[in-house]
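Take a look at this single chain in structure tokens; it is the form predicted alone.
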Amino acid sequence: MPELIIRPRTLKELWKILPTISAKRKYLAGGTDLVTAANAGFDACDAWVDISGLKELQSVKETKTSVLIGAGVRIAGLEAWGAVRRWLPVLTAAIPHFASPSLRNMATVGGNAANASPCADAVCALCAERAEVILELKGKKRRLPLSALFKGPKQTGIKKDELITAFEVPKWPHTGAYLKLGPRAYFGISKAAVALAIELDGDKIKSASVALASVAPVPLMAVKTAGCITGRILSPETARAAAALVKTEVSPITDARSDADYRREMCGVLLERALLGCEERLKAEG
């Protein structure tokens, strides 16, 4: 654990005090990853900058075209916002799969992204939702597609002292699913996960996004698979075609949690189930 923990009250105060703190510093939000690493002896920084109290990062705002999610919003708190439930079906479906209830009450959306784990559930869902990440450094902001933030396991394009402040997710008429394979039904790190978002025109897929977790060095956008199903009828045949193609886009590894070949095969199984589930809902509504 570091000897010094600084807790600014506002972003403006944060930018002001940074020059007075050791350069070996890290941001602390929910702490579910940072504290775990420190307890295991993997965190060698001199100071933590505790941003958990910054109110500017803790709200969800709705505009005419998008939903803005503050980086400090807790995973469990997402369900309390009507805009999230209405416009972000994939993210809403992913929430119960995120770790455990106690961790969901601590972990933040921004921390889930900054940690850059290939198995991050909220990140995978937000990528399928076509989210952009908003970063800020001393009042200067920039944005990029969330999927472009990640460079490798635990590696991002975040600059020194740059802070994730929010995620902007476009409003678009879609349905979707989040399916995860883990060592148990809940409370586990995924062996593989699939986030599916599709916009329908009748029974035809007008547009699609497919994101996967735990099967590549970064949260993966299956661009070829999404393109393959776009323009096709939502049907078992389309689901089977998508399942076959997605297995060629992933690059899983073998580790303590699972075998690479098994992970690859299950990506197809999960995506097929997700598409068939959407088809069943369409029939039930129609």
Ligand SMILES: Cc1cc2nc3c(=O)[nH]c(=O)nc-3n(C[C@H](O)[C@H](O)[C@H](O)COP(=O)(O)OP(=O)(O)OC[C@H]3O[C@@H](n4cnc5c(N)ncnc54)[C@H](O)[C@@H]3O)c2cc1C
Contents of the next structure:
Amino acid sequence: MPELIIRPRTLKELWKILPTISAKRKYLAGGTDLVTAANAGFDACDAWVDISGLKELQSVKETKTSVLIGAGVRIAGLEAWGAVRRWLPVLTAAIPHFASPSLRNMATVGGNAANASPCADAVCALCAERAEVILELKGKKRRLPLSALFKGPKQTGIKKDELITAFEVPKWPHTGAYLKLGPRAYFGISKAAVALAIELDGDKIKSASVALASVAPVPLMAVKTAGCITGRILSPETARAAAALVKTEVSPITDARSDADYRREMCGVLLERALLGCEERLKAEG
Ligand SMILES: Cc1cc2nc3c(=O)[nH]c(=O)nc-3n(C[C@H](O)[C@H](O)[C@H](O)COP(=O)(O)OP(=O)(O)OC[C@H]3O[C@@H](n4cnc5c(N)ncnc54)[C@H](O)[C@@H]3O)c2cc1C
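Condition change, the form predicted alone to the form predicted in complex with the named molecule:
Now the complete complex, all chains and molecules, led by this one.
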């Protein structure tokens, strides 16, 4: 653990404090990754800047065209916001799959992105929702598609001291699913996960996004698969075609959690199930 932990109350105070402390510093949000790493001896910081007191990061706001999720919103807190439940079905579906209730009460959406694990569930769902990430450094803001933030496992394009402040997700009329395969039904990091978002015109897929976790060095957008199902009828044939194609887009590895071939196969199975689930819902709605 570092010797110093400071807790600014506002963003303005944060930018004022930073130059006064050691350059070997990191932001601390929920601490579920950072404290775990420190306990294992993998964090050599002199100071942690505790951002959990920054009110500016802790709410969800709705504009006419988008939903803005503050980076400090906890995973368990997402569902409390009507805008999330109404506009972000894939993110909402991902919440129960995220770790355990106690972890969800601590972990933040911003920490999930900054930690840059290929397994990150909230990130994978937000990529399918077509989120942009908003970053700030000393008052200067920039934004980019969330999927473009990741450079490799635990590697991002975040600059020194740059803070993720929010995620902006467009409002678009879609349905979707988040399916995760782990060692257990819940409480586990995934072997593979699929986030599917589709906009329907009757039974035709007007637009689609497919994101995957744990099957590439970064959370992956399956662009070819999304393109292949766009314009097609939502049917078992389309689901089968998508399942075959998505297996060619992923690049899983074999590690302690799973085997590369199994992961690749499961990407197809999960995506097919996700599409068939949407088809069933469509039929049930008549
Ligand atoms: C037992 C266990 C189970 C887990 N299961 C899952 C799971 O099922 N799914 C899943 O996705 N994750 C899982 N995780 C990982 C973890 O809970 C998430 O990645 C979590 O979202 C991290 O958020 P945090 O607020 O705790 O981040 P912290 O631990 O506080 O920070 C993580 C990193 O992000 C940086 N950071 C945090 N916030 C910001 C910000 N706003 N701007 C810039 N940098 C920032 C920190 O400096 C640090 O480097 C699990 C972790 C544990 C320990």
